[in-house]
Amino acid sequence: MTPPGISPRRFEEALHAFGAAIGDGNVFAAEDDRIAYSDHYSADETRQMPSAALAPASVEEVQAVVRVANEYRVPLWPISRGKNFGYGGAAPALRGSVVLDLSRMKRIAVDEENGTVLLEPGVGFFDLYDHLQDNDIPLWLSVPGNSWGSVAGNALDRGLGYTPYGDHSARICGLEVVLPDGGLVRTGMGAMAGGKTWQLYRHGYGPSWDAMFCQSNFGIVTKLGLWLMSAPETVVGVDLEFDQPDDLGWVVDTVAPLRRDGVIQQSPSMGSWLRSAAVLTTRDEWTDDPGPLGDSVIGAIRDRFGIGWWSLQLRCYGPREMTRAALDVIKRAFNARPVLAMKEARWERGDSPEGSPLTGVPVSFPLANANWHGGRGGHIGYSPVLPPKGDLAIEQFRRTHALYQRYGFDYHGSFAMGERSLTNVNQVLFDRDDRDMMRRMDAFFRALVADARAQGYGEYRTHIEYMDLVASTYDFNDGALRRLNEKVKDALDPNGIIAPGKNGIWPAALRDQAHEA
């Protein structure tokens, strides 16, 4: 396999140059190499195989390649770790694109006085959590459910976490990239040489930049500051379990007010019963109907681990005086309600790590998901962003509820709740040796799309293959965002060189064939 374009003779020129400017050995372009790069949870893992991957150690390293893809015009996928299952893991949006994998590139480097950390792409969650524990260093990460990803990858692509520094491309300030010409430039405070702020102030002179390297193909991102939370005196709240599928909609009301106003300053998620089931146990044990689950199932389900039909965790952190005024507050708003249980957590400093992402400890068993079904397991993410109100939230629910039961899925839906926004955050769990299921998939998929739009609302970061998708649902002035991202791309990189077809950003060489696709 050759990038499109490129002749086999031509292609393996390019290799060799890569092998000169990073050595012979990190350049990988066998079949088992193209395969360990692919989307390990789709149908079918040739739609957007690589055709290589090269694995730099260094920013002087990504800079040679770069070079080097821009002399052969070899379309260039920049991955930090490529653990990002249910959005296309390591493959790229293009067949045939070679992989720039970064995940060598791991240092890290704390300022312990004012909570910062500077770090390459290769640093996981897991990696930076060591660190602070090993060096006794009395910051806390935020990390997402499933944390065996990359730390600045993640907060790349918008990703979210449960602590109060949940929202983690929020707390990004300042970034190193390489440019689509082999350039190498730094943002805010980071573009005076010797600066002394880089990772304090996040805007520097003139336009700020940081924002522009998120969910874009605008440059390789080497090095990302990053704000990190004190460890807290206290954490304490309370788990919550509601009956009803309609409880939704009061609680998001009660919430909603509590977490915009402050008092609950964590980005809480109300889960339904399939997102604690589907790691506990498998859909085999419970039936061996094909179909949705039903009522019945569903409730020997919550009964064995005594689960409503909603989940909620609710944190404060803080002083013990604030967490215990705040917890006031919030157990004063579900007074009276319909709750099924209501269990006080408490953690304080000096007590062993409680180990769950509300306290910043990363985990990986969430991935236990993907076994719902048997099979080659997997699942895909479909998160819309509405309004946070209640009888919004109760619709969205009972439409997207009927598009899980029309194509035959069992729900998996979450509501998290932001400052100012609700996202709906879908798994779709699936068998991918099932291909009736992967077909009901993907048309699934299209549906809930549309759904969204017609309601308009939009996906805040989407599946590889469904990129254009999404893309054209943000349609005002007849696509003028995405004329902006292409004019954008193509003054920054005319050969088209890096992650073409991200986020729906196509370089002017491919732009006609993916806009008629």
The other form holds:
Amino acid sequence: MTPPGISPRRFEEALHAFGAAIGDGNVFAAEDDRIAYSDHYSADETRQMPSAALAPASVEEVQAVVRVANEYRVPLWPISRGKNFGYGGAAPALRGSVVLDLSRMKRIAVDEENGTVLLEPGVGFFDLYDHLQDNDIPLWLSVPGNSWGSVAGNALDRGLGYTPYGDHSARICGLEVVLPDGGLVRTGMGAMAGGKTWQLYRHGYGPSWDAMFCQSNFGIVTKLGLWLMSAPETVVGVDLEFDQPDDLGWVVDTVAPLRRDGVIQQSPSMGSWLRSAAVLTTRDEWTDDPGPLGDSVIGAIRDRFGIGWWSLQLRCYGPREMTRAALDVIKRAFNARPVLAMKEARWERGDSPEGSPLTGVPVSFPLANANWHGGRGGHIGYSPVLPPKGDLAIEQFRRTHALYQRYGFDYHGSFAMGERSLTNVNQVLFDRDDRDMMRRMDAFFRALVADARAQGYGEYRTHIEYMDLVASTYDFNDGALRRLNEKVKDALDPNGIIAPGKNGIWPAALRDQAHEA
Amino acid sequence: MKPRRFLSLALLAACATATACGDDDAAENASAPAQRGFIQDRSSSSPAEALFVEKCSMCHRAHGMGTIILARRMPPERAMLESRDDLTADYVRQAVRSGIGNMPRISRGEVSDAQLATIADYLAEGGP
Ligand SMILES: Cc1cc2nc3c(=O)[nH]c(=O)nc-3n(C[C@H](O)[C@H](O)[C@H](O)COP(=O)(O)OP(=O)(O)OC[C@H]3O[C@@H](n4cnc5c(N)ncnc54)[C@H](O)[C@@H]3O)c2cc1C
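One more: the block was the form predicted on its own; return the form predicted together with the partner chain.
Entire complex below, previous chain first.
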């Protein structure tokens, strides 16, 4: 297998040149390697298989790889740790691209006093957690539900966590980037050689470029600055359960102003009953009926776990006096409302760790939901962004729920509450080996995207297979944003070697073919 | 070396939600300090064990994805790889490079052949 348009002989030469740059032992081109870097949530892993992978160990090696890639016109797909499950894992949008695996680059430099870290892309959430623990550094992470991935890769794809620092890309402060021509740039205050405020002041002088390297294919990030929160004195809050699907509406309207005004500073996530059941059990424990899960099954699941139709955890972080006051405001907001159950949660400095992503503790257990259908499974992420309004949330829930039923999937949605937006995160669970289900999956996903588009909602992030589809919904002025992205792409990357197709951005040479498809 | 704690999976099953959890009353080792949530043991006492912790233990100690899923097809007390005495180095290598069930393949970029050999021997020798 070779990258598109490159002969086997030419590709062989390119691999030799890559080997000369980073050592032959770090060029992986066997069949096993190709599959290891494919999307392991795919029914057919060969569909988006790379032709090889390269694992450089330093920024100089990344630059050397990029020079070779330009010479041979080999497309590179950079990943940090490549655990982007639900969105494509390590696999490239363009089949046959060469994965540039940065997971060997694992340096960490923490500025404890200022609460920042400068890290390389290979640093995983567990690595950073261990580093902070081992060195008794009182700073907390914000982690995604799958914490097996990398701090940098997650932030660059605008991933989400559950503490006040949960909007990860918003906490980026300064990047080091290898540009498509092999040049090296530092953004923000890092643009000054020996500058003392790279991780402290975000804007820099003149245009700010950090955001340009998120969800894009304009460069390869080799160092990422990130702000970390101080370990707070207290974390207090409530665990709430709600009995009816339609409770979603008033809950969103209750939380939205608290969120907007900063009473609640983390991103709470309101999830349905399947969130627990899919991690802790398999479907056949509840029913043999492949059809939609009925009220009796839902009731049994809710009984076993003692949960509502929806569950929501709200947390406040900070000095005791402040969190106590904030909790009072929250309790007042929910007072006399039809809450099924409310349990207070409290953690204080000196207690043993609370031990969940709500306090930045990395976990892998949510990945167990891949086993919901019993066999080898996975999910695809569908995450449209809505206004934070209850009636719209209910309508979104009802339309989406009906589509789940029409296409024969178990409803698995949650609503992440941002400061001024509501992201309807869905992990559509499937069985990779059920061919009929996987066929329905594609039609279902397209129906979901079309449904959101019709409402004026767009996805915040999407799977490699659907990057063009979702990009096409951002259609103002006949796709003016796409044209702008393409202009920038062509200016920075005339040979089109960095991540062709990422987020629907194609280089000139591949564009016609992509747009037709 | 920090004290080693293996918590019961009963804790997980008792959890009301998949993101938050209350006190752990189910610690198997009564002498272990009270422990909450999904905190994992990240300790090690040899270079080989440290490598296992860095590359595998997030899924293969208590509360890990691997431990949870293995407990569905074997007695829960055998679900933790480090407590097994029947793993061969070949089997471990095969599982890592080819994937097994819901365990994703792990690439040579993430775990080199030499590192995998160390980890496989560590598990074949029955863990710590
Ligand atoms: C059960 C489950 C729960 C999940 N929960 C969450 C959650 O709560 N929040 C969340 O955000 N996600 C979640 N995810 C999705 C995903 O697994 C995580 O976002 C994960 O962190 C992404 O993998 P990674 O960090 O290794 O990033 P990578 O896969 O390394 O990177 C993601 C993408 O960013 C780009 N990129 C990465 N590094 C670079 C670089 N150095 N230069 C240029 N471009 C780069 C690439 O296009 C890459 O494909 C969940 C997944 C599962 C299966």
